[in-house]
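Below you'll find only one chain, the form predicted alone, shown as structure tokens.
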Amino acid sequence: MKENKIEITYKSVAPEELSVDDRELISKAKEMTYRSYAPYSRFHVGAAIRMADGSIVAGSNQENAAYPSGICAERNACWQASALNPGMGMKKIAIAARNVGEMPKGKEDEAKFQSSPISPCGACRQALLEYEHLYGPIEVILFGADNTYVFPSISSLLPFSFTEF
């Protein structure tokens, strides 16, 4: 038996260490959490993608009582990006989340952003990975109020990915 090890390189950054463009992308992801429809989980996620031409396409999670018919913010954003910009690569994605949890009705907008970053689910990682295989690396910025992580690519989040398609 041979034991192997996987190492993932990422940066932990303060907001002032990010470029203006990256702070703009995070701001859009944060804004999208307020456009989320999450009456069941009360967990609001926003994602924003910087396209190859510099434009931004964003999405938010959208839940449905007929679970699992809803969609995560990351897939919402990447599928919109592909549909609105056929053939154009995606360069970066920023993700932010707010957990409304037990906040009283009508006070949800006061919920603070998660202190630690959240990471895309496996389905979102795979969906994004397919675009990465088409157009090249997609940098990942995971926003947290106390910490922000930057990964060089989607594949760094999904080391044993399904790539034979």
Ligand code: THU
Given for the second form:
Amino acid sequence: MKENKIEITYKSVAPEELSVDDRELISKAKEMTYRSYAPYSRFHVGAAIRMADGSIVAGSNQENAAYPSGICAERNACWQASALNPGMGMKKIAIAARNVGEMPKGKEDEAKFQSSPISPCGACRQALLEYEHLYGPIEVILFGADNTYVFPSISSLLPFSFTEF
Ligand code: THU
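Mind sharing the form predicted together with this ligand? What's above is the form predicted alone.
Below is the entire complex, every chain and molecule, led by the chain shown above.
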């Protein structure tokens, strides 16, 4: 019997260590939290993708009274990115979130960003991984007001993924 180990490496990055381009991508992800439609969870998520041509495609979570019909910010962003730019690589994704449920109704915009980053759900990792296999690594920037983490790829967040059949 042989024991195997998978290790992942990620960075904790201070705001001043981020490039101008990455700060712009995070800003877009943060902005998108104000465009979320999440009346059921009151958890507002934004995602912004840096495309291979330098452009940004962004999305937010969109919920529905039929709960499973809603979609996360990350899949909203990557599906838009692919629909608008078929065949184009995705270089980075930044993600930010605000729990507006902490605020009274009408004051949602005053909710602060999560102090620790949130991490994409399994389904979003799987969706993003497919584009990563097609076009190369997608760096993942998880924004938190106190900590920002940077992962080198989606596969680092999803080892032993289902890849093909
Ligand atoms: N959500 C996202 O949009 N992205 C994540 O990474 C985690 C969760 C959404 C789904 C749902 O609308 C709300 O946040 C609460 O789970």
